[in-house]
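In the form predicted on its own, a lone chain appears below as structure tokens.
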Amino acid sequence: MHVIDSHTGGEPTRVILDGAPDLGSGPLAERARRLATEHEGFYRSIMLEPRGQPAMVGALLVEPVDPSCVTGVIYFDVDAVLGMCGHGTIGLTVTLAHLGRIGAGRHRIETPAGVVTVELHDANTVTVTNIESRRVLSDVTLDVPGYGAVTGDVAYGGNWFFIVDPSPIPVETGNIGQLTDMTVAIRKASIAQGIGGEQGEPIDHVIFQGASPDPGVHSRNFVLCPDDNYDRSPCGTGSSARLACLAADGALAPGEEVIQHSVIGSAYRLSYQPGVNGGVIPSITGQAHIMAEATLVFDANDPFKEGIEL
């Protein structure tokens, strides 16, 4: 299996070029469902240690339905197949350029959540124009075991988010363990209490928004992903959901650009335009860097061929 690894603001992406199971044809959402329900062992073996690493997201290249798209892609981490991935799209775009498949300029990429537009500015810098994002619920209070009442917003940016602002714990690297424990508890509470999307979609990510000590930086975030790892980048779909909340509150004007830092200090530039359905069309600019080209080997005699399951 030929793969190329990159990182976007510290968050790794593994693009799978070949060696994947046949997911058939049809809408990407349906092919993503097949990957999730029929090939869990495949995608987990790529993400789990010793072959993978914590926080890694896979990007499986597939044929797009929309002929105007340069590729289709299905994203996944070790615990879930994702509708969309912002940092992964930045990493994928840089990877496609590295392969000589695209050049500088604008391109369309099809995801299970819809078609997104990317603009490759240089070898490392990409702007993603995401799908329309929206806030679904505001000021929802959860009863979180061990923590008490926690209030936040539910928003969609290609994945489902519960966003707490301000963070009850300072968003600093020294607090990553505490931040992880509390956000895991919040996600479990949201699912148990039926708080999620309009059609009952469960929360898969939790965001804590905190103040940044850096002048000119709008805020710093901690983002919990479905695999219980934190996002090293500021999270593209999470930033999209956050922009929807800021717009709904009148706290950010269309076209106004802000800088969002992750808990480790990596940056995205963010802005939005109004969407046709009452949400926002987010714009996310970040940088990715190629780390490795490799051929993954699945030795039948390897006791950890399917990954380390704990």
Ligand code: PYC
Given for the second form:
Amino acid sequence: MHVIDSHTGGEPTRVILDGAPDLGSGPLAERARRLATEHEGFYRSIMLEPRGQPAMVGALLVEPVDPSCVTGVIYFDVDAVLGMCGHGTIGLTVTLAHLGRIGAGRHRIETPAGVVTVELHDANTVTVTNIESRRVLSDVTLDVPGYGAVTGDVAYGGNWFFIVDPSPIPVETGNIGQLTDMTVAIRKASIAQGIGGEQGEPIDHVIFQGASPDPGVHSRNFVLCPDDNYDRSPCGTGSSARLACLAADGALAPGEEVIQHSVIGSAYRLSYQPGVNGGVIPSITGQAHIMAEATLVFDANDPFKEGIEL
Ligand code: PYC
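The structure above corresponds to the form predicted on its own; please provide the structure of the form predicted together with pyrrole-2-carboxylate.
Starting with the chain above, the whole complex follows.
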């Protein structure tokens, strides 16, 4: 299996070029469902240690339904198949350019959440124009065991987010353990208390939105992903959900640009335009770097060929 690894603001993406199971040719959301339900062992073996690493997202290239797209892609982490992934799309675009499959300029990419547009500015810098993102609930209070009442918004940016602003814990690298514990508890509470998307979709990510000490930076976030790791990047789908909340609150005008930092200080430039369904069309600009081109070997005699399952 040939893979190319990149990172976007420190968050790894592994593009899988071959060796995947046949997922058929229907809509990408249907193929993603098939990957999640019938081939869990496949994607877990690529994401789990020793071949994978914590926080890694896989990007499986598939034939798009829409022929105007340069590729289709299905994203996953070790614990979930994702609707969309912003940092992964920046990493995928830089990887496609590295492979000579695309040049500078605008391209379309099909994901299970819909078609997104990418603009490759140089070898590393990409703007993603995401699917329409929206806030579905504001000021929802959860009763979080061990923490008490926590109030936040539910918003969609290609994945489902519970967003708490301001963060109850300072968003600093020294607090990553505490931030992780509390956001895991919030996600569990949201599921137990039936708080999620309009069709009952479960919350898969939790964001704490904190102040940034850096001049000119709008805020700094901590984003919990489905695999209980934090996003090293500012999270593209999470930033999209956050933009939908800022727009709904009248706190950011269309076209106005802000800089969003992740907990480790990596940066996205964010803005939005109004969407046709009352949400926002987010623009996310970030940088990715290629780290490795590799052939993964799954030796039949390797006791950990399926990954280390704890
Ligand atoms: O950038 O959208 C994102 C993302 C989702 C999970 C990890 N990164």
